[in-house]
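Consider the single chain below, provided in structure tokens and representing the form predicted on its own.
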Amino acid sequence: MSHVILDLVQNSVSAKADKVEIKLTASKRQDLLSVLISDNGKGMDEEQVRKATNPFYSTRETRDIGLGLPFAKMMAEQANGDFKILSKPSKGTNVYFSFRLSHWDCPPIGDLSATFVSLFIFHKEILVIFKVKSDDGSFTLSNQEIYKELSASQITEQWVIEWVREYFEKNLVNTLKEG
């Protein structure tokens, strides 16, 4: 699932968002794993929203296909989950998808720490907020929080990347383990 999140955040960046919030909620009590990606980008009109899950529709100029949204929708439907896009021109976009944790086709979460590190390194121009919540715990981390403590040249230093990765992974594992 982490590669889908990265792809959808890339959509937000392409839509000129300067703020992207990713909320991951895992609830064993509700048998639900959900993801909400919200941005303040240029948004889509109703026609674009309707076409957005067609893999042969894309607003990109580099290629004529877009697989992030169709793939997220397919994965959610296969795992008895839900998929929604709420968007308005000039207001941004919210993409929500969920899965039944107990379902055979519930996808693995993947390497979310690598996803956060990629966003941390390559998208300094936007605010990326990652919120993870379980039944009993939560944590939030934003790239801007970390940037405040570093000089621009330190952001791509290996020790910083490793620290960010380990910090995110430790908090992710602890939060999901608690729930």
Contents of the next structure:
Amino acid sequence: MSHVILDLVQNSVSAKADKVEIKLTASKRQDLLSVLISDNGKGMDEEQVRKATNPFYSTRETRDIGLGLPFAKMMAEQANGDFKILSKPSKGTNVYFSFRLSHWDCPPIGDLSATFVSLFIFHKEILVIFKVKSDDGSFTLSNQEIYKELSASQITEQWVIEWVREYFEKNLVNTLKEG
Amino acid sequence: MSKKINSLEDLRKLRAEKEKLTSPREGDNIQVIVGMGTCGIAAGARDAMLALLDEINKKNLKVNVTQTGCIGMCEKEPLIDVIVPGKSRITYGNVTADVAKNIVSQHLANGQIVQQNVVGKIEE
Ligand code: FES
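Would you mind generating the form predicted together with its partner chain now that we have the form predicted on its own?
To see the whole picture, the full complex is given below, headed by that same chain.
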């Protein structure tokens, strides 16, 4: 699932968003794993939304939209979850998808910290905020708050990448433990 | 949440240490572009990219790594392009983490093209 999140944020970037928020909720109590990605990009009208979720439409005209949306939809449907897009031209896009944690086909979360690191390295110009919530905790991390501590040329240096990865991972594990 | 403040504090300290050691790298010489469209990501572009950066840093090379969306050869993903100024632009396919490391040590560091993974070439 971490791959799909990365892909969907790329969509937001292609839609010229300068702010993307990713909210991940994992709740055993509610038997729910959900992801909400909200951006302030150029948005889509109903027709475009329909096309964007249909894998057979992702051709020339929707070139800057990957297959992340149809994937997310398919995964959600298979795991008895929900899938919703709320989008308005010039207002941005909200993509929500969820799964029943207990469902067979609930996808593994995957390497979320690697996803965060990729976004951190490649999308300096936009604000990426990651929020993770579970039954007993939450944490929030944004790329910009880390950039503040660094000079531009340091962002791709290994010690920074390692630090960011570890930092994210620690917070994630802390938040999701027993979730 | 005090833990968090501590951690950013750590980063600051780490930065101070590193700045004593490493001189800032100037200019972008070689350029590497990683295809991060849907199939690229699904095929492992994210991990190839992290391996690539890891190796570049180990060898302390001056390389500018950027990303692009779909390059358009899904079956050969992950794809990366290597542009060495004054040389042909090389597109590599099926770039696993190991291949990425090879590309760094052979092509980026020594100018040797990793032939078996070349899928395209644009003459300069
Ligand atoms: S993302 Fe489709 S060819 Fe690369």
